[in-house]
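Shown next as structure tokens: one chain only, the form predicted alone.
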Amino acid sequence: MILHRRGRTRSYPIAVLLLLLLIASALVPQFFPKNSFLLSVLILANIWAILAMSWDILSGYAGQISFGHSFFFGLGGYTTAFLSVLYGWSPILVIALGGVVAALGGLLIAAPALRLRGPYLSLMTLVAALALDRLLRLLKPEIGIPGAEGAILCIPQCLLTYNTALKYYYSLGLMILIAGALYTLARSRIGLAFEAIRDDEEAAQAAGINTAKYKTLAFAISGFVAGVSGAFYVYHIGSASPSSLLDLEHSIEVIVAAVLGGMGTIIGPIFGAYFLVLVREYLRFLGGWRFFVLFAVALLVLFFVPRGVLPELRLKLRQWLQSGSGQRRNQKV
């Protein structure tokens, strides 16, 4: 089958905006060298952006809606924690291996997912995350470290010697690398196959697309990226526990971030993740009310911008450019 991409107008102003934001992000530690809280929040934003992009390639592009993305996040985080504590391997190696194990978890989920659709698939991903959470909570007395309350494994401080600014650059570089890879993948033949399955799986299958293969691939890719985000998160907070890695709030937040930024765009979820994390962390003074305020604001944004921030921004820029070019043509006439 020959796949053709539907016409998409390139928006150079968006590219310029992204470049300016990237430059600003790179300069943050230079302007705020002593603001460790800000840098820590931005590290979290980069991690959540990676997680949101992993959800978007599976749900926004391939149409396989996941309600339990913390399953992959937790697999990657726990794998990294175990390998770091038991063997003391290089952080780069164990983060990559965390992604690989999460990708295998994606393949495990994909097997029954091939026969499930819609709410049944979403429920299955949710149950998988809950099952892993309960399993790890049951195993805690056997592998817990005395004195490490609430944590199954604590990463030795020798593996956390990087200063906050350097860790921020690592997280930013990893986020940009993954964004570029997923954006390229989304615009390739694989991304076209994902979109065809999302739009109409029966029609895609009738047209010759191996839907089982591409759905399995989507779960593996999404699992790998989510696992990498969980692995880096473990290095950021210094521990691995069910409450930190498998909390269902993570699965909810990643969906909110992707929808706010714009599903099926890869770049949009980055905006959504930054918005969500910055608002969440800077509202800590509200205590338990901060999540109410956060989701209330998210609801307002979705009410006024239902398609997401990035698609709406693209539309407004396109309309502005078209109106500007139309006025110039009229002046020439």
Second form
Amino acid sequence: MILHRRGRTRSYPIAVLLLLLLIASALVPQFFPKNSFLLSVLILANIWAILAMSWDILSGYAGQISFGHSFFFGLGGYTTAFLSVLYGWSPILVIALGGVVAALGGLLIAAPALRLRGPYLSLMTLVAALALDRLLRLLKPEIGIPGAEGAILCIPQCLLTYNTALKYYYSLGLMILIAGALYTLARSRIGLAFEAIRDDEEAAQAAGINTAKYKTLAFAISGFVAGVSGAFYVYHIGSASPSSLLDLEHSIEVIVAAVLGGMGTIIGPIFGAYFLVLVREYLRFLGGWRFFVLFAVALLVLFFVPRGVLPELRLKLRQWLQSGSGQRRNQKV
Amino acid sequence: MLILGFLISSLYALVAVGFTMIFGVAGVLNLAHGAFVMVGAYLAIWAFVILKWSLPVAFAFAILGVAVIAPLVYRVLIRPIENRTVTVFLATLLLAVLLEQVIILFFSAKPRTDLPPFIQGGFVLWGTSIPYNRLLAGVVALVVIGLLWAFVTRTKTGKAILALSMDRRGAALVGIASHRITLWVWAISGALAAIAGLFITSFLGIQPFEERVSLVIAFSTVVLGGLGSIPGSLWAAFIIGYAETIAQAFAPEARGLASLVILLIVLTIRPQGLFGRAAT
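Okay, that is the form predicted alone; can I get the form predicted in complex with the partner chain now?
Time for the whole complex; same chain goes first.
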């Protein structure tokens, strides 16, 4: 596992498919110019995709299963709300700073987390998210919404644009940028070190990998990306509150998205997140049933397709292509 | 407060012992354990309020129900993926949220307080009023733990459970059918969770998301006591139980918070807990 580098075998059909999907998603506002509901659902999907990828780099790659990813999401979101209301800085700067603060949060968690493993670590992240939630509820900011605990309303300061299509393009661009960066990172030596730590921490250490350094790095990177998604979310909804940013549901949904799409693939969780958000927003008429369906599907996928849907499809596709070319060869002979 | 703390602690002990038994014997951290507590309570509400069965029958039904559901969960869901720790971990988490949704679909997310106390009335001791129901809960919890102890140390199945929790391979070597015993453990653990759920509900009421509080309390208790150690979780249950009672006396909404703080301290200072073996 350590010597063998995955991903050397490139599958062009998948790459072509991704490119087609990309073009299709770029054209969505052209085809549905009036459908602003669809666009804002897709913006949410992009935000959730970023969050799911950030979970994947820490939990899918480095094997540090996080149950409290809303911690980073919330840190990024609150930083954004504060900075945009208090100083009115430009969105790019504010979103980046949201990421930086969340990355610092990642370092903060990494310090005790380095000593913990498996379920203890997961629990630690969960506790961090719950503690931040309680802390923010104590907050009584001057700029807060009266009556709501710890909530900050930042319209119009944190409104990117009234043009939903433009906002959609921003979110799509950000999502693709982050996907590219994380994908490259995952295929680099750093990603390799993460996988080594996930598969066998002692062996990784014995092979000369500074596990403490790489685990801390994983927390910081994951925190940064999750913080960026939280920051963008606040720009999308125009407010920050413990219940919208630190809901435990977010942490669970992110795990569901990654499990569905395929943990440890970076690209898989994007699809998982899209599926999740589309089901959540478009099947509202089903009420609570849609969550039941989502969680049930996730459980079934975990059970029957433990690698996730995307890696499984890729494997099937490759097998099919190979068997196809094999038959052709036989026909020639 | 001393006595109330003792009584609530004994219920926490029930939840925690079940949780730690599954970990000790099956090596599974069952994140759906809180959900078992909740399912027990809702089964009783269903039987008592909707089917209008008498209270003792409803209680028995709920306990038996969870004692059947829990091994079923193990047999159907967990056993095929037993060797993949991360998958099991995520699967029990998903099961927990799935059960929450099922309960919300059938009973709505509103808190239910219509499970009456098992016995009415109470008495006053040194200035604190103690409802008989709480006293009964404490007595039942202690008796159940006592019975469990006798079961584990005296009977053949019980000894097999103990052997399994010490060493899986060694147990297999002396001919213990680990799958059958593990089913037993899940059943016992489910029944203990249900008993605790019934009593907790009859004093505090219940709502679907409540299971997370139960899980956090069980987890903190078990981590404090040392994962897999039954005496450890008993001691820890009393520490956590008193901490919760004292915290609740000052701020009622702090239920679940005291255990979080204790958990955080334990995790950073002594992750293996008071009685635990070093984490591997």
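Numbering follows the first chain given and starts at 1. If you superpose the two forms and keep the largest set of C-alpha atoms that fall within 1.5 Å, you have the rigid core. Since this is a predicted model, take the numbers as computed values, not measurements.
>> Using a rigid core superposition, assess whether Ala26 undergoes a CA shift of 2 Å or more between these two forms.
In response: Result for Ala26: no, shift under 2 Å.
>> Given a core-based superposition, decide whether the C-alpha of Val279 shifts by 2 Å or more between these two forms.
In response: Where the cores coincide, Val279 shows only a C-alpha shift between these two forms that is less than 2 Å.
> How much does the C-alpha of Gly288 move between these two forms, in Å, when the core is lined up?
Replying inline: For Gly288, the C-alpha ends up 3.3 Å from its position in the other form.
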